[in-house]
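The chain below stands alone and is given as structure tokens, in the form predicted alone.
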Amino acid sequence: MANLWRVYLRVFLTFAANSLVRDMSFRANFLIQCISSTSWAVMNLGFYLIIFVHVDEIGPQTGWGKYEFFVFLGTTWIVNSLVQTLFMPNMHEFSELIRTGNLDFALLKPIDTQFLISFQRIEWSSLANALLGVVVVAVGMHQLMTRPEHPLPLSAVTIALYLFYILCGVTILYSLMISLASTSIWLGRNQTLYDFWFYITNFSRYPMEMYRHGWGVVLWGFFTFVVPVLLVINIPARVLARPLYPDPSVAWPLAAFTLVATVGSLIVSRAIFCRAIGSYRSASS
């Protein structure tokens, strides 16, 4: 089994540099990439900035004032970039992997289908936002870990919870995506079911307070238990901007939860993505 995940290591490494050499042939565009994708984080973090002159919170007794909300807002760029640096370029080429019939050759070879297919091009242009997001994270902590009243304790524990919950989160939006993606076996290209999932995936970039009132409770219900992607952003924005122990509304066992959608988003995806092969047929047949 140790021998096993070396291998896989060892192939995940050759991707990952086989697509850096890539990207560096052609370092402009590159770079015009990563412009392009922290202009427009930079935009977004002046219009949070905008909203905070005029209130204190997101929500009246929310809890996210400014700089929670920064930690929220950073982590948000972190989860999705690390998705979009991993895995959106690869389900993007899943449904013309099918179309062109080089699925085949994919099937054929010595490794695990959804591995190869998962991770065979990583974008690394998309990792710009990451690092702005730690950066953004980095001084929201320091304002609230500052701050006169009530300063903000941090631990090592709390980091790598943080860093934990973070990983669950991307394993969370991924099982969406590789699930959405093995569509296109039965219904040929389905862009719109990407567009779908972008749909769905706006509704963790907030936090979940603001969906528990009147007839967002439903909306509350169905993306914390069903789909659970207000769990992708909301868990670790809390662990390390609003620890879960002190807080009445989201005790301990939201979190523990987080572990369970997490599992069994992974195993769901997989019997998809199983289900899906197994009724693929070849392009040439």
Contents of the next structure:
Amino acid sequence: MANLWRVYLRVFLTFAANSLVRDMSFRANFLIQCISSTSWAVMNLGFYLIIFVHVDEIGPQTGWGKYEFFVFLGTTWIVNSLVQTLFMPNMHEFSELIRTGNLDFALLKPIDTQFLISFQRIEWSSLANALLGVVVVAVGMHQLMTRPEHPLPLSAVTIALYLFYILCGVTILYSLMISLASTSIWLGRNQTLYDFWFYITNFSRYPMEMYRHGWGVVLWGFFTFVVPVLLVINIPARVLARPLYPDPSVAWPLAAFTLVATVGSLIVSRAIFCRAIGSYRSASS
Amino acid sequence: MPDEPIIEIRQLTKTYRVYQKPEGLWASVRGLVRRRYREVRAVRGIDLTVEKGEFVAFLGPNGAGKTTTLKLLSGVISPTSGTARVMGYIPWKRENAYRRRFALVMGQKNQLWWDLPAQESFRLHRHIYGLDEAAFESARDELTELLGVRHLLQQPVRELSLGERMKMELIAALLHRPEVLFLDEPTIGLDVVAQHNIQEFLREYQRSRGITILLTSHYMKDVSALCQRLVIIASGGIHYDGSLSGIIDTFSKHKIVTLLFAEGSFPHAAERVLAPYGEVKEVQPPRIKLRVERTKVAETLSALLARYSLDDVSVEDLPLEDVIAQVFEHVDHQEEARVG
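Based on the form predicted alone presented above, generate the structure block for the form predicted together with its partner chain.
First the chain shown before, then all remaining chains and molecules of the complex.
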């Protein structure tokens, strides 16, 4: 068993190293990618700073003030950047492998196929945004912890929980992505992957209080219980920044449910993946 | 107890449903709602048994089902019906234990990392197959030595020639020392020298390791250089299974007789004069080639020798290409007769 883990870890590290070597051999491309993604992030930050010129918090009595939102925004960047670094190129590649029939090779290897196609490429340049995210979260947290009224406490446990829920978020997004990419096996081609991805994850980028009223509740329900993207950033960001809503009576069940949602997403996506691979028909020689 | 055959295929069938795209815009729009499919029977109830250590060639025209058969045996795709066992495993169950013991090389596809030196891909294989350092290095060194590509290990794959890349692909596939090797057109698109190198390598490697190889190819040279056993697949079925010489006995009813006339004895109007002896294939004074029925070769030769003064005579089988083409044609006619 320990041996098996070692095999997977070694393969993962080799993927990581090979990707780095490859990225480095196209240095200019690497730098441009870092710069373009970080400048997008900075513009994003500027946009929210403008919003906070006009309002004190997002939604009345939600507790999402400027620095709480900094934490939320930074978390968004961290999660998205991790997904982009680890999975985005792989899922795109997966669709291509299916279309061109090159998935054949993955199926020949004595290692879990899902693991193999999920981690083959690591796009190191996308990690720049995660670093930026850490900075923004740190700035936000510093402000919240040093404010004169009710300075926010921060413990090691909180940080551990935060990291854990980030992991859950990344896992949920990964599950969604691989489920979408798997459909290429039946569709032959799935170029709408990126579009669809953008539509769905758009809902994860804002505090869930947005959906508190009217028909927003329906959206809230759908994106919490059916396609749980709303939990991806909201839960870790809440663990750190502690806005007012939801109160503890809701917060803990929500946090517990996130665990269920993470495990559930993984199981469902694994099932979809296995079915897809079962009906793979390869392409002409 | 005799050894179990290493590969055993029974009534293996693979049917694809292919969407028929109608012509024209309106028809395409209708096609969105109601699609018409056609059943393509890529492999139709094949039976085949291969013993350990055999080197078998699959020969057949494009679309005959050769590649599909190899993909079924590698477990890349699942069959519609029928069974197959390779070393006791059912391939499409995709067990790791099975996947550790065979390899598939496809001449038309590459699995090496395009932007990295082949060495890095080899290292990755080492970890995927869980090979220990010593076994990996000895296999790699032996293979690069045999194929003469040691100096290219550090070069990015995209900067290798097609022949060099194919050699690297072979090495990647053999690092884990598979007992069964499936080769799908490994020499496609290569120049004569590279083809020859790879043939030499395969022959040597197969002989020294005693592994079992199934090879598909369009090149008769590959087949005649390497395989003791030939399986002709056309229209998804097996039409011949036997030795290389056997196919000539079975399908070739003719031989090529080449006559070299002595000086001054080359006949006038040679084509007309020699027609009664056989079909005149080529007239290049002082040489003439005749296609003669196999059963009449002796009789024809003695008649010719009695009549003409000849410096040299040779009798050869038809080129393998021609024989195989005849077999394929034969199959086509059968198909037409069946469908019609």
